[in-house]
Each structure stands twice: as C-alpha cells, then as structure tokens.
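This document starts with one chain, in the form predicted alone, laid out as structure tokens.
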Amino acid sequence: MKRALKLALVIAIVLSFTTAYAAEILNGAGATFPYPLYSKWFYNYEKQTGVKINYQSIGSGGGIQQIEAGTVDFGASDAPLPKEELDKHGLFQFPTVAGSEAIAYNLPGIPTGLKLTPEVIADMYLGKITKWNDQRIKELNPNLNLPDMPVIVVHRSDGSGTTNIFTWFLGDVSSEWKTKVGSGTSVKWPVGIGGKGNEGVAGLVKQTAGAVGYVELAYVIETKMTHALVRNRDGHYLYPSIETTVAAASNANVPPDFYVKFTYSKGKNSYPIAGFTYYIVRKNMDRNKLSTFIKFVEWAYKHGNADAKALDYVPMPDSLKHKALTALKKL
C-alpha cells in the first residue's frame, strides 16, 4: 500500500511538472509582416521569463487556417477577420502594432526619388502600364531618366494579410480593381510573378531589374531596398515611416471586434498603404495557456515599444492597448 501511494505521488508530481512546463510554451503561426518584430519580442521575453514562444512565419492565410483548426495557440494576421467568421470559429482578435507597406522597385540608376500615384500603381498591377518610361510615370518624374524597361510586377504567392492591406488600398483608388479583382488575403492577380512571404517578394524585386512590389517597411529598411514616394489622398508624396503611419492610424475607427481599415486615410501626413497587424486566439483556449499568453501581451505592450520603433513599426496607443487587454482578460 505504501509503495502504491509513493508511486501515485511520484506520478502526480511528474504530471504537475509536465503541466507547468507545457503552460510555459506557446505555439503560433501566421503573418510575415510583423515577423522581424515578433522574433525580437519572443527572444527577449524568453530571456527574461523562460517562456518559449515558437512562431512559424507562414503568412496570414496560413495563420488563420491554423488557429481556426486549433493546431496552434495563437494565429497572427494582418487581415482582420469579420465578426461573422470570428463568431463561427469562436475566435477573438486584437491588434498588436501598426505598420506600412513600401512600394519597392529595382531601376538601375534611380536609387531614390521615384514618385508614383495610387492610380499608376493600380494600373501597373492591372497590367495596363507595362513600361517604366510610360508617359504617365514620366509626367510624375520629369527629372528622372526612366528606362525603356518592362514593368515586372511582383506579388505574394501565399495567403497574406500584407496582400489584404495592399488590395484594400488598390480598391480604394481604382474602381476597375475593385470590381475585377477585389481584395483579400489571396486574389487572382491579373499579371506578375509571386514570391512567398515578404522576404520572397523582397528577394524577387532585388534580383529582377524592372521589378516593383509591395513589401513591409521593416524588410525594406533592413535590406536597404529602394522604394517610391506615394501620393496620398490629400495630394502629398510621402515615404512610409513611423510618423506617416501614425498619421494614418490616427484616423482609424476601432469597433469592439477590432476590425479596422485605414488605407488611403485623409490627412496631409497620412501614408496611404498602412494597417494594423493582429493576434487571434480561441475563446475556449486552455486556461493555463491563456494566462501565459496574456502575461506575454502585457509585457509586449509595456516593454515592446522601443523594439517596434527600432524596426519601423508603430506602437499602439495606450488607450487601445487597455481596450485590447480588457477584452482579452474577459475570455
């Protein structure tokens, strides 16, 4: 009898350690857009707390699929889910940071200063502007020696929240795009070649003379890619930056389900291709893992601003952080 009690006690202790250990590991998957920042956060958080967060940078579409299937503890997406889809799968979403997308290009002899309008960008992606010395581009850039070179459009090949933000923008500025192609994490591209992840698009643009593509700003800065000034809704040509993304985000209206769209925002300093990126969790998430996850989010909101700014992401305002954490703690 004593031996049996000792064995039961040993098993109970082992199980308690196993449960405690399991609660200190989180698995996530999704967006490549915030991957540089998330990697930094997860590394720093593990160093400080011992909690390990594994993250697969597979694109927003993959992250949504995995959290809906329940194969990860959290998903990550640059495309917010509509309330109907959240309710259908028992999910909750909230934003982490904001970011912007640069229009990167590879034109020999033009390292800076290229100006593009939203309409020109849309017509490039519709296949209507096929040469870099097209008259419409020349009129925008009279002081640049634009080459007689094909425009090679590069887009994402995987399901992507970066694509969702970009196609929202194209639909905002082009009725033809809105009706013929539409928006989403994955669309039927009229022209172009595809790259997997932000890194895939960035790599193709860097390797291909005449290429143009939409790439998350952190990747552009990190790899020193050339990118264009884009005309905003008020007629000002802007580069993406923390300041111009803050200006765009300041016009965002945040509903209870955190479904936010602020591409092509008003304001002279608002960069037009910007959006939030999100974490997505199941409402019936294991309580131990939920507690671990909430502690990480609290840490990231409190201590992660410096890393975000260093990598050209825009930290959330304190009021929005409070709103998100309050809702998360009610799950």
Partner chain sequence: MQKHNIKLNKDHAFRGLTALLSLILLLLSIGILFKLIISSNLSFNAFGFKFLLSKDWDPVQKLFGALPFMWGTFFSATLALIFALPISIGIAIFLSELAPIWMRQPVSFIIELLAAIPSVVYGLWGLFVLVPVMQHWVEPVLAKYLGFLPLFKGYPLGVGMLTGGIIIAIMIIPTISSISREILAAVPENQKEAALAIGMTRWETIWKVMLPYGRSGIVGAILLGYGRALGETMAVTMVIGNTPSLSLSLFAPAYTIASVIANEFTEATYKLYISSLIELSLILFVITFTLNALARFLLWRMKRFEEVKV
Contents of the next structure:
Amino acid sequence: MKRALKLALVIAIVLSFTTAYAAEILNGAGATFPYPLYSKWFYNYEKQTGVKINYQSIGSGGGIQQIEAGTVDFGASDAPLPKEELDKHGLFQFPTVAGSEAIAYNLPGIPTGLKLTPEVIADMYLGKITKWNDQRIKELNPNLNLPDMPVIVVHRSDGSGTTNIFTWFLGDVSSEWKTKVGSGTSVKWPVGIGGKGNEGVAGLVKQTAGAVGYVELAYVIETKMTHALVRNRDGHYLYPSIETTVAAASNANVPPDFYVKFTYSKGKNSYPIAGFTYYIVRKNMDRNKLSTFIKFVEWAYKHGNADAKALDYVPMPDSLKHKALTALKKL
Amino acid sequence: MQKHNIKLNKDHAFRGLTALLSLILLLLSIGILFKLIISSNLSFNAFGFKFLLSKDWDPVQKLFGALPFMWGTFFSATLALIFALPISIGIAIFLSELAPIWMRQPVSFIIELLAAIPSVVYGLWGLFVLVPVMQHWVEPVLAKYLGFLPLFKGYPLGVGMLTGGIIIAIMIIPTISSISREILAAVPENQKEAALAIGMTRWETIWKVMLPYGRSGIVGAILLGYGRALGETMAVTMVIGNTPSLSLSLFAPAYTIASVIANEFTEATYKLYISSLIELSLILFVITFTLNALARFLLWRMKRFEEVKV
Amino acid sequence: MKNLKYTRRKLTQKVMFFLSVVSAFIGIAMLFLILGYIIYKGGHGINLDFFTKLPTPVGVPGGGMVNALIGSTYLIGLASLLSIPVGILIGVYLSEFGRGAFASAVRFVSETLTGVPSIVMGIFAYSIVVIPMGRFSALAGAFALSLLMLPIIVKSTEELLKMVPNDLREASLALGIPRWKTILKVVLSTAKSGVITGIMLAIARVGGEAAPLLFTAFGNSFMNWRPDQPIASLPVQIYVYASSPYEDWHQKAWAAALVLMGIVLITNIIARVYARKK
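Next up, can you give the form predicted in complex with its partner chain of this protein, since the form predicted alone came first?
Let's see the whole complex now, leading with the same chain.
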C-alpha cells in the first residue's frame, strides 16, 4: 500500500514537471506512404531542435479519422480530402512531397524488365488474369520466360492513400473497375490478400512467390524488390523514379484547397501511378502547437529536400511550398 | 461504548468500500456492454439483422456485413479446436496416468508455459517460420494428394486459414490440457479400481470410465479454449491473410472479427464504418461472454472435485 | 477367440498410449521450437544499444528500443496501480463478506470477464478514455490493461483468502482486533505470497498484450514519461516491426520478442515456483 502511494507521488511529480513542455511534443498519425521520409525528418529535427514529433504510420484512412476525432495534432494522408469534408470538420490540408507507386512482383528468375500495361494490371486486380503465363502478359514480354504460376494479388487491408492513388489509376484506365469497384482509401477488392500498410504489402509480396502488389517506391528501393515497367498514357514503358514523377506532377493544377490528382497524366515521361502526400491539421489547433508545427514545416521544406530525394520522394516546387506555407500561417 | 461504535463503524466502512468496488466491477462490465450497444446503434439502424447475414464489406459503397468475419472467426477457431483437442486430451492422459510421477510436474509446467508466450510473439514466429513452411512444404503436398476436396482447393499461399488454425491450436492446447488433466486427476480412485476389477484394460478405464466421468468439466475446458480461440487477435492477424471471404478452402486467406478490428479500427473514416466495427466487437463480446459463462457453469458443476481450479 | 479379442484390446491400449506420449512430445517440442528459434534469431540483435538507444528511422543503422522497454514497464506500472488495490479489495469482499446473489453475480461477471478478448477492452478504453481526452495516451493503455488484470487478481485473491483457516480470523477477533484490521493485517498477510503470485501472473499475462494497446497507448518513437501522451510498448513495436519489409526491423522484432518473452516467462516461472514452494 505504501509503495503504491509512493509511486503515485512520483507520477504526480513527473506529471507536473513535464506539463511545461506540452508544446514541444506533437503527435501525428497517418499515411504509411511517406513514413520512411517522415521518420527521418522527425528524427533529424529532434536531433537539431529537441522538438519531439511522434509519428505513427497507421494508414491514410487512420490519419483522416484521427484528425477528425481530434486524437492527434496532425494527420497525414495521401488521399486529399474534398472541400466539403475539410469544411465539415474544420480541417486544412497541404502537400509535403510527391511520390510514386511501383508495381512490385515476386517471380523467381525475372529480376527486371517485366512490362505491364494499365489494362493488364486492372484485369489482374479484377481477377480476370489469373496466371503469369497468360497470353496477354506473354505478348507484352516475348523475351521473358513467364512461369505457369497463379497471379497472387496483394492489396492493402487498411484504409490507405496509396490505395486511393492506385484505384484512381485503375479507374482512369478501366471503366469496368470504375463502375464495379470505384476509388477510395479502402475498397471492396474483387480478389487478393491483404497486408497492413505499405510495409505489410511489401512484406507479403516478398514472402509469396507469384505475388504482385502496389507499393510506394521508397519501400521498393529500400527493400530491393523487383518491380515492373508500366506503360503510360503516351505509350511509353517507364519505371517509377524521381524524374518520371516530376514529369507527371508538372501537369498537375493546384486549386486553393490543394486537392490534386495527377494519375495517368499526359506526357512522354510521366509515370502513371503517382500523387502528392498531405498533412492535415485542424483550423482551430492549439496556437502553441500550431507555431511549433509551422516551424517544423518551414524546416522540412528548407532542409528536408536532400532526405526526400535520397528516399526517392519528389520535393515540391518552391512556388507550391510558398503557397502552402502562406495558407498555413493564415490559420 | 464509544470506542466500540467507532470500531463497528470502521468495520462497516471497510465492508462498504469493498462492496462498492465490487459493485463498480459489476457496473463496469454492464457498462462495456452498453457502450458497445450504443456505439453500434448507427450500424444497427442502417443494416438491422441483415448485418449478420450480409457478406458485403465495402467501405466505398458504405455497405457492411459481418458474415465473412463470423465465418473466418468460427472456421479458424473450429479448425484450431480440431487440431488442439486430441493433442490436449492426449497430454492430459499422459500427465495424469502414464508419466512417471517425477515427470508430471515439469512436463505440465512446460506445456503451461506455452500459454504464457505473448500472442504477438506467436504471430512473429508464425509469419516468418510457419508461413514459409506451409507455403513450400505442407500445403503443396496437401494440394497434391487431397486437392480433390474443396478444403484443399486453391493455390498455397502460406498465409491463410490453415496456418491461422495451427497457430491458434498451439495457443489453446495449454488451456484445454491443463484443465482436463486436473479433471482426470480428480476422478476418484474407487471408480478406476472398479473398472480395472471388472477386467477393463487401463486404456478402457480411461476411455470408458474416467473421461465420461469428467465429461462436463472437459466440455467446460473445451469451451474455454474455444472462447480463447475466437478472440485471438494479434497472432491471427499476422498470418490469416486479412481478406474477407467465405471460402471453404483451408488455403484461402480469411479474416476474423478480432483481426478486422485490429486492422481497421483506427482508420475507419466515417461514423457508419466505425459503428459497424463496433457492432462486430459487440458480436464478439456476446459470443465469448456466453461461451465463457457456459464453461464456468459446467466447471462449477464439477466443483465437487475440490482440486479442480480454473 | 477370447484371447484374440484380448490381444486386440491390448493393442488398442498400446496404440493409444503411444499417441498420448506423442501428444505430450508435440506440446513440449512446440515450446522449445518456438523458444529456440526466437533465441537463435533474436540473440544477435541483443546488445547494449538495444536497451539504451531510441529507434532510428529506416535506413539509419543502429538504434534500440529503450522507449518501448520503458513504455511497457510504465504501462504495466500504471495498470498495476489501477488494478491491484481494487482487485484485492474486491477479492476480500468476495471471500470475507460476499454471500448471496450480489456476490455470486460479481464472482460470475469477474470470471467471465477473463474470457473477453483483449481487443474489446481496447475499444472500450478508446471510447471512454481516448475520445473524451482527445488524445491517445499511456493512461488509456494502462486502463485497458488494468481491465484485463482486474479479474485475474480478484480471482486469485478470493481463492487464497478462502484457504486461510478460520481459526486465525477468530483468534484475531477474540483478541479485540477489529474485523477490517483482522482482514488486512492477519488474513491478507497470511495469504500474502499467494496474492503476490496472482499479481505476478496477471502482470505476465498483460505484459505481452498488443491488441488492447493498438488504439489506446498507440505508439511513440521517442521516450515518453507523461501519462497523457502516447507511449511505445514492446508488443506493439514487435507487431509494427514484424509487418514491415525491412530486414533490419525484422531483426529488431526478433530481439524484442526475445526480451519480451524472457521477461514474461521469467515472471511466470518465478510466480509458479514461488507458489509451489508455499
């Protein structure tokens, strides 16, 4: 009993000491797509300034729900919210970096060079192409020795902006997908197995022979996964990369609410599965926290570019950064 | 006189305090039930009892149904029970009848430690050890020789129902075996002696006399194990494949109630979605609560054997 | 003829006994298989950094899990604070005062609560602590864990107090010691070692729980000492690291599993050996 009292006392003391630093801690949650980058940013930022920004990658859907519920200081999502949603919950969103998604696969003996068209990808995810040696895949890859293996489709089990971008892309290229399944952070998958987070999908693809999955580029590079060349709108086969993402993003037009979609965009060098990733905050955020947050965003825009490029994310053009910061400061 | 009163008052206060806390515990469990009911109201209003029968789980169309998750939950738990039951009873017989006395304590101790391994550690082991073994060795062999059965149709993925069932089985073996062992050990000597005296073999004594004698207790143990299997979360989430389906195939990925909650609860983006997840957890709560209540009742009936502790 | 039948019965017995030995062997083998593999995989991830450093981001080598180690300890401490005194007092009520329908109801509900899946407790804690507080927090996580500990403590306390001989109570009361003091000083302290065993088993049980922490304590990549902030824990960290695609994180997950399992099993073994000695 006495010990319990002592413990309570200690906790009370610790509590009263630490409350003073409230503004120096920010909690965020959401997208797994930019997690490798964010974790690096927050890690470096803490080293330089002592400000702790705790970020948990629970998926974009999670980021949106938790910022709406008000349980985190900022949410992160790769799926921008439409204006009505933002207004309804008093939220503000702005992009941080752009990224692209690779079509990762696990086929023994085919390390590179697998070509896929958007239509073939859509039909795999619709369950209409079930074998790797399907005629349509063979025609695209006459030089590859495609195995007689089932196509094991891997998708996200959680709500995800990565899914949002991917299903935007599938909806762009397949009217059947658009009417049957649709686009969103989570959809009713016709086939496949689910993994939690980009981490989970990447993990499952790596574990399962015959698997195919959509995975954020940084994860693919980091874990050396094999991934496919995807045909873009202009008919060129491209790997995802910084250059092909920049080319795609340069076509994007940016409205005041920063709701941007640039999947399957025009341009010879535009990779078709790409998008921005966003931070979302409440407009009525605690002022101390807001200023802490703004300081961080300024830092990230200024000093975070090298980290971004090193992990294959695309920093935003200066004009867009300026626009975002100005709007953020107006809150 | 004065002093005596104070003494009594303090006694009353102490008794009152303990009773109050007990009341709070009682209210707390009712509170859990109510909170779950209230929070699932939205989903209940939208889907009614069709929620239980609908196989849709479509966050885009805002359609939710519990059927695939209930299927996954019961299928995986039943599978686990099929694996775990014979082994658990075997262990119980070994420990109460066959093993030399010096061996009984340590062996039962070791098996009970299986229950102490955290679920997430089982999941880790399952994901990196069991899944590849299943995908490359066990499932292809099953598919080759038993592939004509609907149970073994489909491509071996490693993750899926079978792997989930095996992991849960390992986790519930200690629950079932330790209670069954105590129940067998509590069968009165004269019952056994009588059976042996009329010429039964030792095995027949166990099978025809001791097990039937402890029947209700063993059924209680099974229900407890089954309840645990239904609610198992982390390990299952990591190996079952997380796809809502109604497939009969053991190779197919599936989804359980507990794992869909673990995966989607923090990320459901609108109220109906959250409410549907909470209704799922209400279903899980009611099922496990009922099973446990039943199990307790059966074990309580066995209480005539003083040694039986659960 | 009769002989043949007898031989067959004997054979059945042999086969069944053999199968039952095999079952026991499977059970034991399972434990050592899992234990052995985790020691093998986790062993080389254990070093000083693991216990003293914070996690590093993907691609940055080194780092440890001190935040999760401290976090788990913190959560368990806070959960103990919430559940141990309450649990013991409820156990006292059931053993010393509890008669009639109310006590039976409490006993029944408490026992049945042990079978409620831990994730349901997580949802409950989320809706009554996280949402009103507006933040994931160590407190919410500890609350969820305390709900899991409570029934275990209640049960073990009640059972052990009932084993204390009545003579002791009567002797103490006869000496003029009031009832409440008799219970706290005489009855409880007689059963002390057993009650402590129960508490240790409860701690070992919840120490490995990840499910109720996913949406209560959440996670934290830094060190946290405040009950109103999210906090890391070993089980959640293992889950996150295991389902990642990074070799380095898998390695850390194994090491963390080894540490977690070590702590849980050792607590368990101590509790049981201690209980047996008494």
